[in-house]
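Here you get one chain, nothing else, as structure tokens; it is the form predicted alone.
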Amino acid sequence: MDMMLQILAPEIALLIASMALLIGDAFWAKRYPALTFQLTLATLVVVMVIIIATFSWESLQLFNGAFIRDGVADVLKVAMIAMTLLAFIFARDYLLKRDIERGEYYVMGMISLLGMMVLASAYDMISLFMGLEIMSLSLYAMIAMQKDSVFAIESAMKYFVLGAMATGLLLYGMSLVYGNVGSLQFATIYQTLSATGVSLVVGLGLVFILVGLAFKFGAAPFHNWVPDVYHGSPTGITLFLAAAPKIAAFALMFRLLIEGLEVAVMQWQSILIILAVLSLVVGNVVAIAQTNLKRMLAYSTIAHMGFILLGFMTGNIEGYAAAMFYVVTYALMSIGGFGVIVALSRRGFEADNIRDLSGLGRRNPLLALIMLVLLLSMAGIPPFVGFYAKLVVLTQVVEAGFTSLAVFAVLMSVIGAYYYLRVIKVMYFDEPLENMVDAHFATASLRVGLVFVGTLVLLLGIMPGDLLSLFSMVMTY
């Protein structure tokens, strides 16, 4: 009993205070209308220390093999939490601005983020789908919660109808898999294909599998909800939609194609490579013909999505922990990236625009400054981190036998190039529109916060290798 509450402790306790929040909130919302707020952000704050001081290098298990707690769980799970911690302070401002900020948002925040921990420790197929609906269920509501928008009810509408066809082509893959194998559990699975080998029922399984996970991703071809639900929603909704749930994506396929499929990585890396290939080029083209920001960043997501594919398309534990370096680095440029369009924007003006970033570099120098570092992060430019997330990938395919996809990654990540510096260009070089001579000044946590990503951006570029180490230390336990 003790070891099963050491095990769950993170989980129990968000789900209780989520609970709680949800229930105290009908009764102090008029009162103490920042109080759901503050206690939410306690709340992760107490949840991920409870993750640090409990952190497990070895491999624990609970419901007969259902739920694990090891170092990629933890590591995940606070990558997870940071990002949330993040999304709802930068969020706040944005939400009170447009009578939108309601307790519900930081309630159904945490249930999302609760489904995000169930699927980094899912180790069968049911906990896993537990984890993956609990998540998916909350964004789908986030989403449709400005209800006076037609573009927020209709990226909802999109994401759900979608999201639900892709969790059917998932399910039916499992499905598969289960008649097959004869098992939920993912060690049973493995063990079973190592001796029996991948029959055609499994190859098959694997492609819908592939398919589920490729839209969870926002990996090409699957890709076409990404840009219209980042542009619908309202963008303090869409920079938690960014961020934490790709992390989420990078655990369903590292416990689903790592723990459970190994042994079918002949047949589902061929399938990455063409998944990659296509998100590289669709994301990278396509967003230089954007000219709304928030779908840039989509398109822009699209392409970053294909590297993280290159590092699970190498097949071994250094390629493995190139991509989670990548996915937690992206989260965090992401999320400074529409940090900085929610500190611009205010009542009936949404700074979604690229023209509407002309001359900040003089109207609000700071903001201008953040917006610089993490466009040339994610362009790959040194010294920032999305050079050096990129670097390791590279080199993991480099060394994994596929010279030539490098360098068409490489390609397409200078092509990637251009509507970066096209943003800093607008920033730094045109003339300020009419009505945009007066910046709007963000709150000082959001400011303080947009500068601790933007640092932390450039520092984990100077000093990649503690992090990086951690991943691979977690990835060989």
Second form
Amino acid sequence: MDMMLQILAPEIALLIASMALLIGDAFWAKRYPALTFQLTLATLVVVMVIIIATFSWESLQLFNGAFIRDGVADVLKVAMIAMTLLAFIFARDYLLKRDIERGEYYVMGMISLLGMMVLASAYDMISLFMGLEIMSLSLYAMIAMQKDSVFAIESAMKYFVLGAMATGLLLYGMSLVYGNVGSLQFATIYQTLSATGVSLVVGLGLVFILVGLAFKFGAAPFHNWVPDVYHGSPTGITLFLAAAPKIAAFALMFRLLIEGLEVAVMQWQSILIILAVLSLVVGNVVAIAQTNLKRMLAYSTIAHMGFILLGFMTGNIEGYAAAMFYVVTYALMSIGGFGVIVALSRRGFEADNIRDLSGLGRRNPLLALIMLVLLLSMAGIPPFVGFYAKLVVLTQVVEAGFTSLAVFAVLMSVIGAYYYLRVIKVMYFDEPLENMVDAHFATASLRVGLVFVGTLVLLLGIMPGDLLSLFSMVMTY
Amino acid sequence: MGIEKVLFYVFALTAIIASLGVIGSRNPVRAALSLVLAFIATAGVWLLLQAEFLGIVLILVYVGAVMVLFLFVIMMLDINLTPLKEGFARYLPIGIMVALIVLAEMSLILNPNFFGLEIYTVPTALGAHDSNTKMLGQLLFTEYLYAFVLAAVLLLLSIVAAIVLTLRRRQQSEALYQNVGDQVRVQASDRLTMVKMPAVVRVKEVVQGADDE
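Go ahead and give the structure of the form predicted together with the partner chain, now that the form predicted alone is out.
Every chain and every other molecule in the complex is listed next, the one we just looked at coming first.
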């Protein structure tokens, strides 16, 4: 029993704290407006400390194998919590400027995080599905929280309807696999499939599962919701949306495809290649035509998802570790990118057009420098971490024997570099617009957070070895 | 065996026809009522499978609560259907094509070759006193406890989300934050201010005022 409590401690602590804050916020919201925010940050730090203190290398299972705690789950959870922490700090600035800060934003964010942690620890299909739903439902509600914004409501509706459809496809695929294998547990599915081979029914189920996964990832050709949702959501929520849930999507794919259905690697490998190639094309080419920074970052997300799928496609442990490294570093870069937009915008003005950045290099050198670092990193230019993430994925792709695919990915990245460099050109070489008010930071924590993200992107780019070896170590166990 | 087979086909056929009615009918109220019929037919199939609890819950919760609310909403909102039908004819051919391809692919696999009685034997019937409710409860609270707790979190989340999305906050009002201690300690002088005023107004001025008018 004690052991069980220790294994489950992070989830239990997070759940209890979010319940307490939900009730407490109703009482102290007006007297101490910042208290909920501060307690939320404290909770996240405590949960992170608990996970690190009870870090588990071997895999521990609970609830008849519905819950697993292993190195992969712990590392992913720490990354998710770190991203959520940054997202809350950045988002608070945005919400305060618009008077839409409410305690429920943090509570729903924490419950969403709980869903992601459940997802990372899911070892059967039911808990996987429950985690996914808890995560997604909070996200839909968080987007719609800005009730007077037509864009926010529209993007919440789009996200909700398409997300529900993707969930339906995923569930249908799961039910076909269950119907054939007769078990919901990944370990049993793996054993049964290695004994009997992959039948046509499992193959059909796999197709539906992959379509659902591609929707959740935002991989082409199931990507159409990504730009609309990223663009329409309040930026303070977009930055939450673009970071931690992507790590959760990685966890979802890892648990389903690798823990459960790795025997069917031949089947899913070819589908993943198609998804990755299409994502790279759509993400990099269509982004060139965008004038809106949020939309551009959304298309760049699609392209990055293509790289993550490439890492998965290799079908070996080093490839999965490379994909994991890519998704974590991508989440860091994207949260920084949206954080800069938050820092530049103010009430009644969203700095989400690329030309809103013109002359930023003179108006606000620090902010421009951070954006420069992030954009160069996303474009994959050394010495930033984005370069290294691309490099490890491509190395694994070449080692798995897909040299032409690696060449194609590099070519697409070169095309992608154009639109990142264009933003840099606008920032440093264009004259500021006439009516441009000097950008200033509203809260010190946002400034500190952005500097932290920029430094981390540079430091991880110079010394990626430790993190990468940690990832491949937890994968090997 | 005979009567059960007949009942199954009746329920299954009703469910299919009702489902077609849900997507096919022009009137949203009729579509919602078709969905009710589909639920009832599905509940019948569940009853045949000896899953009484699920069958009854489907009728009580979905038909009794969810669909009634749904009908309320449909009748309250004046939904204009013409914009919804726009482009229907244009997308119809490609829609039918995709649907036929998916149907063909699925019927290649969802057929007796893969799901026949040779592969899945007929489940043994339960005895007269085996309660479906009890079995479900036992499973929920033992084997699927984790998922059950997570479902509770999900329901709580949906309550919070629904309230957040519909609650309009009142204007800043301090009424919620009354301090009982202050209220007890309050003195008459805090609330009542004595103002010195002449008690009698001289008659002469009043009369003058009346003359002016």
